[in-house]
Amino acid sequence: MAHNTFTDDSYNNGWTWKNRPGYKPILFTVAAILFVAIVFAPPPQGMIDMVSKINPSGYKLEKGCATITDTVNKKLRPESFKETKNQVKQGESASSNKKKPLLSNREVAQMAKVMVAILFLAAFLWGTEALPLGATDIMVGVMLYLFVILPINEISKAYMKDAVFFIFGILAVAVGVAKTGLDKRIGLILLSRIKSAKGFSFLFLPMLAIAASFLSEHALVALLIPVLMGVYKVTCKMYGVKKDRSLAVFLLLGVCFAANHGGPGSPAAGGRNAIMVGYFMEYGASISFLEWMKYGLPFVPLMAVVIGAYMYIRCKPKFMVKDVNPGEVVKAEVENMPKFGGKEAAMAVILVLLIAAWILIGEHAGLGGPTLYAVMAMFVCRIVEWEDLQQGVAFDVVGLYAAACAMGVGLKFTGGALWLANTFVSLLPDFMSHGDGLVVGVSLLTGTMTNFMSDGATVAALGPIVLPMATLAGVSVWKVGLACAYSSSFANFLVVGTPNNAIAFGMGRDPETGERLLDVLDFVKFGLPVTILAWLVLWFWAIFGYWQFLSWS
């Protein structure tokens, strides 16, 4: 294991206000200054009335439970909650004899407060790197075991979603492609036909964006990262270049927003849109696979050819080397290799089985277990060691996307997520409640959220609220449903908003020195144009384009 020799100043002499990477203490400061006012103050009176409310749209109750405080007793005060019912049974008046009293309305409402706080808090030291991206993974879970958010083995269990083992396990996975030289052999398959920056913007990011429709998307962003960070450092020697920025970012973001931009595609481009088919359901507006496909696959290619047509306008002007081919350099690299076999074949078939896997099974089985079984066949067919994992997963990656999901649980069960989108919606302006202009709010309230979110969590919370609105509004419910759907998928501008971003920051790293090609304010700088694009692309699919020649339900 590789130890760091700290020969910094500040390490030496104590204490300093100086900022460096992973830790700027005059941010950090101001931050928990803060959130330690949002701490005290008192909860808003509309998140109190939220979670005092009767079956509110868009939180699932728990069996037997009325409210969301009444689900939030009866996980945290499971007793007391239990022996009240008992009691209102029994025509009882309710005893203050309990061990541990049931929350109130207002402590509920303050939970949920400190959860919003905690989500921004975090969002905050992750984009500014004010301390290192481990401890803020570390800090959400500090938070929550400070403020008793959850009970400390659901904490435990929120940090280890089926999406954290995936994340880990495709990163070590592509430890091993990369190790055995398996990755220039797909770069081969993949990118022959693609011999300029050009062609890899509006021919090859349209077909993987569409590939991004049916397979799973992180899974192609995971395959695709290592063979083009091939790309990168060969084009960077052939042009006597040490070190390209803009064409890694060029490269690395390009397939990233791409394969994002693949959800709107069809069904089976994720949960959140099977989420959305069962809200259709409920709502006797049920749309089928080809009827998803009919409405938004044709956005799939238009907005990926928008997408590359940004990142080559963007970055190639500030390419260091004249112009990438990366077509010819995985043909030379492969030529260089020895003959297919061994440890790079064995290294084939379990990827081919992990694909399989994913498609066949990943439905029920998720894609995190999968992904193990072939981690640990890694490990028996002595294709990586230990110490390859260590040096090539990085692990705070994987925290960081483990610590999000924490947040969404959290944020979830205390109905600060509902509250967040009930504020989002009560902040549209009264154009954008009504006809196409409904369709743009949703859009927007999504497309903001999902990027703080999970898609999946976001298309949850939102769903309930936005389809009545649709009624209402006398606008067709799939035209918004849609939308939401749609607008799921634009997490571009936060590392934390999808894996896609995660498994791009982590595995971006130069292949000889191991230096971080991307930073998170990357996805800022780059993601916020591309969602606004993706705003405006499908406002005018929706008002003024495809979707004004289509039927609706």
Given for the second form:
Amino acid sequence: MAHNTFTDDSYNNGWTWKNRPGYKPILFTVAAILFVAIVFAPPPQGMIDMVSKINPSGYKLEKGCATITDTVNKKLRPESFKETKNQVKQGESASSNKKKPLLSNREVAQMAKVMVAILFLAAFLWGTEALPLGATDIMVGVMLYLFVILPINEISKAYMKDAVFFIFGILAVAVGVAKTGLDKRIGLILLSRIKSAKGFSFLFLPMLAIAASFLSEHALVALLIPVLMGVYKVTCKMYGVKKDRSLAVFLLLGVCFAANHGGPGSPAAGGRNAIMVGYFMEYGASISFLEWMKYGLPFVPLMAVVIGAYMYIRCKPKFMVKDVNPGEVVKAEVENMPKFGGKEAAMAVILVLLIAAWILIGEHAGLGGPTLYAVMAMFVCRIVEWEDLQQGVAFDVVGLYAAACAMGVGLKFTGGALWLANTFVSLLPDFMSHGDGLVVGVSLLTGTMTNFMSDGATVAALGPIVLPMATLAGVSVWKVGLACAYSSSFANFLVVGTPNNAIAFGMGRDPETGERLLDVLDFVKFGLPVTILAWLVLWFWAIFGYWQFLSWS
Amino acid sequence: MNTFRVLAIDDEVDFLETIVNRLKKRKLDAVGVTSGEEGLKLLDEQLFDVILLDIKMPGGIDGIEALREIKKIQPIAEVILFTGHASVETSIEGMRLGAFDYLLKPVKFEDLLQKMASAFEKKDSHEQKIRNAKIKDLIRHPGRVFDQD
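Show the other one: the form predicted together with the partner chain, since we just had the form predicted on its own.
In what comes next, the whole complex appears, and the chain from above leads the way.
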């Protein structure tokens, strides 16, 4: 309906109160008013006490500093700070000819409060799309400059972390994989081995979940849904059934949930993991690719088997068809695939080498470095052109991660993160405020929140809060951070919780009638129990299980 | 999976039956109806990839009117018009309205198959582009899934 778009007043005349994605003036105005009100309100006394406290727990002070205020002054007013220090040493009183006076505790607390307000504003705008994603990414930078939260040169530095190169590279590699058809070959070959509903549940779903730990889960779901629609229709026809909702739910939601839970498998599974890798680095607890896999990968196949068993037990008895044989249906399509070779083979080699490089040299070259090598190799092998990346890489999503990194730096530096962590810890019931109870609490909070906003935005918003919580409670930063990143994959019970759900819901239609095969409530009915199962597996298999035998940073 | 769904609309029952049977023998999912009204009713309930439409059907709605309605109900489906020498002008008008191509009756079956394959290819590629655009949109903004209907 292109002509409608062009005649729409809201697009032509510029100003309107009418909402559209990326432009929700009422929400934006409300957010702006609240933000301004918070900025002008005095900082809470607790914040002033925190920034003036000697050696506050959970904050890494700069050398020669006793309080958060000292650390902020050392960075933002270096000359005055040095002069004051010297005067104190020589026992002189503070002179009045300083170029810029030192910031008071109140002013530093004000900065911490502004930083917290920026975090909530950005999370709100990303979640509601009241502004385009990219505009919110830039807004974070604008706020950092406007309120002089960091020295000028450090604002741009805060944006450009290794994690940002990493997520850009992952998205670019996903473009190359899709362009060569490698993901389709992997998906179809996996499916062609499956001969029954049991095989689908207990073999295909775990293999898919593991694949989703390294390849783009959204691409896998997007290419499998139309194939599974074909499988659904052929199966219905074979058994003379007009429609079989249980079969459709079994196939579509099974794939969707399994792909969602591939997330913990490796840092390459998605941007939210890249953000956590960046936050770990910021908190001086860098994690390597292999270490992440050691903690996360054992969760993936077990969770996928649990998903398979759950879907099988709930759906199979209600099948109107006798069984389903996806292998038979996709056989012809697999046979018709072009012979493996050429650019597709080159892409496969690049992908394997990339994973090997993440594991072997990631500790020295970071995760972004090898990913950029892979992007370069794709250009050299003529697998992609710049136009492909321009079209295929969502630069506003890359920007979201960059802005999240910058917010993390600002929150940590001003003490805003520590204040939030203190506040959250004081709100938690006692058994969740320390030890593994805190890890469980963080997974509950993240798993719930990720259903209502994007996984990336969830980790971006919670990371700077939960990592200092770990320090305060004396729990490993990795434990809390990984629990946060892993549970951000548990977005199962709302259609809009993650792109995988939206793709399954939107594309899951009967190929003959166009009728939608999934209902909004199917996600609640099937997804909520799956999310509860995911928490249980995370707690009893990972946190209280094999994690007890691993060493922690 | 490499097959496609065909709807043939023609008031000549013998011709229609022959076409549908021969298409089915080629493993195509083909359905035949003898009037525009029946065709439109079916199109309201089911999706088709290629529609074969006789331009000249006496009584009821004519081919051109049916074509206009088809394009409203299923804009992506490709329509191939059957026409006689006397109604070539009407077929050209039909192509202006979005028909894929036209074939002169009597139709050579192999020509028809070839034309249908090209029509399906075009429809498939068009559909693929729409699907990719929708997926790209959903990956960035899952909440837009309800706006995509």
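Computed from a prediction, not measured in an experiment: that's the story for all the values here. Positions refer to the first chain, counted from 1.
Hinge residue among Leu119, Leu188, Phe493, Ala406 (rigid parts rotating between the two forms): From the list Leu119, Leu188, Phe493, Ala406, the one at the hinge is Leu188.
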